[in-house]
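Consider the single chain below, provided in structure tokens and representing the form predicted on its own.
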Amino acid sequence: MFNIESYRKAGSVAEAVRLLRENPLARLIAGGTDVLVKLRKNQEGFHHLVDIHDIAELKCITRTADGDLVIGAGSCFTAVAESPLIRRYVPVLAQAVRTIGGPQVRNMATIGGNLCNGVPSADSAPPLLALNAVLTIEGGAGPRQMPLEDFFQGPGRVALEQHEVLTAISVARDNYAGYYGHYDKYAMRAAMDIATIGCAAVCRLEDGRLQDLRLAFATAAPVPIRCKATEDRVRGRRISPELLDDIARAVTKDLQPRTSWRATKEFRLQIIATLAHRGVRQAILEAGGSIA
């Protein structure tokens, strides 16, 4: 049995909000795939929940008149995998968020909670990285906006407070127009396993060269991270076989990974190297580029 101490379900972000504040020690339910095994262990912090699960207002998935991609952070991994203009515009998004879980776990896990939860192995978090994700943030005085890659603080630690909803991911039409993309990770298992390793690569061609790349990971730092050295070194450069090799070098320098019982810091360097190769190689395939 659960040990719940109070319960309360919010019809709108600004109940959420106001039952928030009324109890400091509400937290925020959406799917549950994340809290609900916390409770079931009966961990401190989680007895007094809030949820948000059927807030229609978190599960659209629009696009703007400017273009812009509008993700609600209530939309679960299914809507979002399942969604025409994911697929259309960052099929990478729908990619990486394919990998998480089985289907009864993508069918109630919420990419909001995924990035909430500020685990470095979030699968949502390297295509959004990659992608320049901006999130909107509700806390009772007007949304505020924040880059994705100042949210992690550290491992479970993200730039919430204890009052604030997370109501949308942000894709700006700038940041994903002319970009290809892929995700790969890698697994103990083949399926319904966190990534030891996780590799979003995006990228702009032009005339043969590089025009631009985006590198990001999951499970290679506190928190999932961008490459940002290894981003600089190459753009611009004539796509070639020693370009990759070159990127597959660097990108090792940019990361902090660690070892753990699932994989050794030697081996998760390897494979970083292995994934930033690959995926760069078939981001610029995807994009119409060949590699001589």
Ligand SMILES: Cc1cc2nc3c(=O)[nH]c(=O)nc-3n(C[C@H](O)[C@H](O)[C@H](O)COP(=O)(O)OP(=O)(O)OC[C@H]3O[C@@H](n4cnc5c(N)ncnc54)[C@H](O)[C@@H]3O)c2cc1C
Second form
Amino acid sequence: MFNIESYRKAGSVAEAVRLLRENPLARLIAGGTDVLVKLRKNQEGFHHLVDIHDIAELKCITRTADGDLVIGAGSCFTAVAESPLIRRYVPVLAQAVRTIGGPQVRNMATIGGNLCNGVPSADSAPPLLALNAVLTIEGGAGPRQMPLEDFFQGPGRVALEQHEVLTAISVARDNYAGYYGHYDKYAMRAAMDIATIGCAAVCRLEDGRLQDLRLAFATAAPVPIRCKATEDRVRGRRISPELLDDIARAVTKDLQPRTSWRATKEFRLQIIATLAHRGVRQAILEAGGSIA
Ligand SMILES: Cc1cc2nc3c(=O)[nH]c(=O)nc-3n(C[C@H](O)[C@H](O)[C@H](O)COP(=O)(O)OP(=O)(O)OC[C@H]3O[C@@H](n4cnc5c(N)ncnc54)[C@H](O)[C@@H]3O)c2cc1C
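Based on the form predicted on its own presented above, generate the structure block for the form predicted together with the ligand.
Then the entire complex follows, led off by the chain already shown.
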């Protein structure tokens, strides 16, 4: 079956950190929907496991007195999609995680695992990037914080030490209040498929103008990525069909997707332009704006 040489189950974050420190070969397993796939392929690196799946402190989704949202890294996608707080304050995240795998996968797979796996196709990453999410990481010397934007280092690589645990993902109130968003994913199949391109658009309007826009993509670069140049180019502009066309053009200059067995670079650029146009349009309509 799986070539597992050691397996320890942690009852708390502190215990997980201790077990990781005791065995430098050990890696975390949460929902196992990536780890078990790697083990089945006998991929190196996962023969010593520390299981964090049942740590209750990692499964809370809360809102602080200041209105900041805090999502436990061990929250499964079904819990995230069904959370009244997520649905009310950041529905774009619920929309994105509902596109992940199928019900069985969503019941097991965690939002922390999705980020820590470090793949460019992680569907939870674009909405969280567009919401300026901040990560809390525990390694035994007290929690440290890091903007999600600085977390992705390359395909499969994230800014985590071997003994560290991602404990929470936070979205500050100022980053979601008054914002409306839309997530769209192009994949070869309508379900149970990895994104060929995923796009999150989050905007805030004022007097018929785009007061702020945040755009982020999956599988459009070696890591999930924001389109800062496009955002800066259109911030403050009056909403019009020409604005959407301009955004669709600008993002294809902002991103350099690669060709893979799923799609050519040219096809990806076409999808990127289409999803950006559609996503911003939908976010503006969600915000009560009109495109005349
Ligand atoms: C059939 C199928 C369909 C899928 N479809 C999609 C899809 O449509 N979109 C998509 O984005 N993904 C998809 N996935 C991938 C996968 O489900 C997700 O990436 C999932 O979020 C991984 O979470 P997990 O809890 O299962 O992680 P695990 O497999 O347990 O761990 C993944 C990695 O993260 C590390 N890790 C996990 N939790 C932590 C933590 N708290 N702190 C530090 N490191 C941690 C582990 O050590 C490991 O390296 C699919 C997978 C399958 C099997």
